[in-house]
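Let's start with one chain on its own, the form predicted alone, as structure tokens.
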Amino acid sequence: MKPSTRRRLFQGSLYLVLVIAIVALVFVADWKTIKFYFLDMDVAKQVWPDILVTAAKNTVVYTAIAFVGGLLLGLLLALMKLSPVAPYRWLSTAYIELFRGLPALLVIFGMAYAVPIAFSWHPPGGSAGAGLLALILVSGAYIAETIRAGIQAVPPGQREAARSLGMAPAWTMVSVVLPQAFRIITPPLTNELVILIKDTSLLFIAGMALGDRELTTFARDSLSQTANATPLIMAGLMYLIITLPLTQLVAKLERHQNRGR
């Protein structure tokens, strides 16, 4: 027998063990059952249109303040990660390596009761924005070192030809190292605006007034008032709406900067 005859009978092989375990699933599955506890359009009808005007939109503006936020903590800390001041370096090694090793569950945590406690600090915005300041906290640390990657991968020639022209290092680092290093990060900085719009299901912990609530707190609240788990399964889809379009440019951007190199 040929190997391409092989090879297709074993990928033909594959194929018909997916359409089994497929067929299997949907008979085994109890259907009514799954229909009545996941998929009751009655409780749907409760809670729409609250989870898209309320909850999604909240998902929504606490992913952009924290990301915002963490994107300026983030570079601050990239250009003292490679600042000539050891100090500087030394502060934001540990910083980052501080935030990047705790759960951010466990930081929300803290900046929503800890802190608060042993300093007398009452944050803005209450819980919503003590745990917006503590992704802002986590996702900052994870942006500085895809920033600083992004710094470090711009050809050093580029910052030599600008020397050169007598431009500052200062001015350098903005009007032409940086710029690059954005265009290089794009891919990874969007991947971490969608691993932020699902962390915000995190803030729960912090707890959540009726109209700051996000997706998961409000689906949560709903699957207590109505016994039902449909409220979780809108909300799921609301984080597909949500992320898919961004996953699919991430994917898009990949593609096109490994066309240009």
Contents of the next structure:
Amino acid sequence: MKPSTRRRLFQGSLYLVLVIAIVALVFVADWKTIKFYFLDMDVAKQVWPDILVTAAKNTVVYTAIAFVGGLLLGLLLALMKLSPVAPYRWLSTAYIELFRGLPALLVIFGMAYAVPIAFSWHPPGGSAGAGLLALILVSGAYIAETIRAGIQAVPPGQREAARSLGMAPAWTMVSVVLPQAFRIITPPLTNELVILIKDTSLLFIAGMALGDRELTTFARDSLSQTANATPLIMAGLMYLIITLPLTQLVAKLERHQNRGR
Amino acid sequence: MNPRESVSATPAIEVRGLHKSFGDKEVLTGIDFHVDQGEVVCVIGPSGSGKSTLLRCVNRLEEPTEGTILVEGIDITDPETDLDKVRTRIGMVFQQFNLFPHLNVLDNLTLAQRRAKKRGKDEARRIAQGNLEKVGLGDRADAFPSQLSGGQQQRVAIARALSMDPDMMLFDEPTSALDPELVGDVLAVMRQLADEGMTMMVVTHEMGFAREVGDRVVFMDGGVVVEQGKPEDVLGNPQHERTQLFLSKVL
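Please give the corresponding structure for the form predicted in complex with the partner chain, as opposed to the form predicted alone shown earlier.
In what comes next, the whole complex appears, and the chain from above leads the way.
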């Protein structure tokens, strides 16, 4: 058999497998049941517009708070990790390893239930506040590593140029190194943001008040009330509407950066 | 005593017994070196001879392992010395330009003036614009470094250093990263600076520049100063074998 024939046969069989799989899925699936449980328009009308104006809004607000908090904490940890003072480095490393090693779900649970008992202290903002604090603690650990990598990716000549002009280390960091570091890490930071959007779904474990519920908590509650999974589908769509533009943006930024090199 | 005289008697740069090691590799093995005020000293030598390391020790971008470095009589190896303040008096130009890519040309020139010299915005801009005119780039204040050629970037870097009103300038192979046709513009600016009486220490491979502009040429090899003197002597009639060998390769 000629190599070109063999290649064509191989490609043809790949397509064939795909077609068979799709056809099988369409015939085997129980479309009536799917439509009844997952695409019920009456249920959809019940949860609309609450799922948008309350749940989706809360998801976005929680993400924004956790991201800004995580950025500030991450910046602090990154600077500590690069500090000439050794104990700061150890502290930062220990923190980062701890919170990257623990499941976010467990940290949220601990902040909402264990911390109030152990320290007789309630994080501000009720369950939502406790959960958000936990998300900040966790995302800060990841963002710290991203920022540290960004700082180290700035060419050493930049720091040298600033220092040779007589600029103090702090000004050099603020005016020369950090602006370039953040430009370098915009794609990975946007990825952190996307992960954070989805991690707000873990807040359900904290037990949210009605008006505080984000998309997943809201959809789960609606699921138990209506015995119908349509709200889950709607919540999924909402997540995609929020995350897809961001992941597209990351792809665009990465293409742009690669072209610049 | 006339204070002016005492100032001019002090060398701009004086290096005594300088050693520098990276790990267990000794790059500088006992350097005694000076640059007088208003003097243009060109340092030449093969790569790995330690000439860039010597230059980078003068504003302590490299930490000397041993020895003393005096800049206008101030010991910069003394931990009590305000290094940032001394550095504002020493302009430095790098092989790779090292302009700040996130800032436009004008902001590149004003940043350190404002942060280190605490100059006001208007004053910093006026000084920056003046120095841009001087290097022939008065019309590129709004450009970003990425929009400039290598030669233009290096001239901006020179203008950036000049904007701090330094007493002396260090040049670390300023034309080595440039396309050959762009070298001339940068050398012309440096020649102009020398003519104005600027104290300059230039690490370079441009033998023509060293010959015509340098007051003194210093040949380094293996971490020591092998030979120094007037350019026509060192370049035209080298005494040491190593100098002869090096010059026979580059001239």
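None of these values were measured; they are calculated from a predicted model. By rigid core we mean the largest C-alpha set that fits within 1.5 Å across both forms. Positions refer to the first chain, counted from 1.
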Did Pro245 shift 2 Å or more between the two forms, C-alpha, core superposed: no
